[in-house]
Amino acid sequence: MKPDLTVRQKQVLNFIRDRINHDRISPTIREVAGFFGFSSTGTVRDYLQVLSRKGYLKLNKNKARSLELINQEQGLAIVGMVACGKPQFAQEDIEGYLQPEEWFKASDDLFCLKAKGDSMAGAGIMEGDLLVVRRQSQAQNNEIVVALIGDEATVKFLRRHKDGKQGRDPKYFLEAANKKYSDIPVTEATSVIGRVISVIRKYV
């Protein structure tokens, strides 16, 4: 773990992360003294030093609104339920932190999809989630692929025909997770386009 913070410090280090957060961009030493009512920027100096000494921030040299949070609490803390009994909210049940920044980049070959129809809702992928997927034409077995078929987008997982089964041609199918759907062997008219990564969804 980390070094302990002093009251104090923790009060400076937490009106900049709210500064970052919410304006994104770093406040300078005399705004952070501005904030405190310092009227010495050597005072504001002292304190970035200490947290940066103790790790929870980064210092530029003579860069000016450059502090970064290299604070791994960031984010929302995700505490493992357990089966049987209250969340876990001690430091020790944290498993790990929730950064939506970190959760991937906006890239060219990344893009989101509205998911429509229930034909994967088995696999809880349900009408109007969020589907972040990859541009790709190839999958492994049992990914959940975005494909055309034909002229028509779908979801589906790309399933490998069992062994037993070799030799066969198509050696992939694209089957639904709600049976009702039967499954689409992958031929030249049905394409793999992307693979879903993530899946989000909001409740109003």
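Rather than the form predicted together with the DNA that you just supplied, could I have the structure of the form predicted alone?
Only one chain is given; partner chains and other molecules are left out.
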């Protein structure tokens, strides 16, 4: 088990980790100093030495962008955008990671999507929110799901028509939480890929 970090040490580590996960390259010492408002790059070097000594970073003094994370749990992958209005192409392009120690235990069954649009505003889902999704191919009536319609993805309530049959061919539709948007019938081209279990919002 690695030694505990102070609040500021964790902030520096999280900044470096976010930059590596998002930009696929580590920040320079000057970039770290600029972000935190440190007056000297020596202060950054001190933090990096501590993080290295505690087993969180690997340093290479001969390169400007050489910080490496050591045995860090990447967390829950934030995968592209999911439309909360009209369905939008679901690009399996990881934009970053939600760190599990702050929210959830990392699991192969969980991933994150960024919400786009306002069709789920009535359910408390706003554009830019992170949706924590559990991978599953089935869902219950009235659950919020991520559904694929062909190659496009959307997030909606899964609803059952009142006259839906209980047999092999139940009648379902996808319903927005905003009256501006029409219901989307569930057809053979529709498949559930997950159920939304939590919504996370950042206030900048």
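Superpose the two forms; the largest set of C-alphas matching within 1.5 Å is the rigid core. Worth saying up front: this structure is predicted, and the values here are computed from it rather than measured. Positions refer to the first chain, counted from 1.
Relative to the superposed core, Arg195 undergoes a C-alpha shift smaller than 2 Å between these two forms. After superposing the rigid core, the C-alpha of Ile29 moves by 2 Å or more between these two forms.
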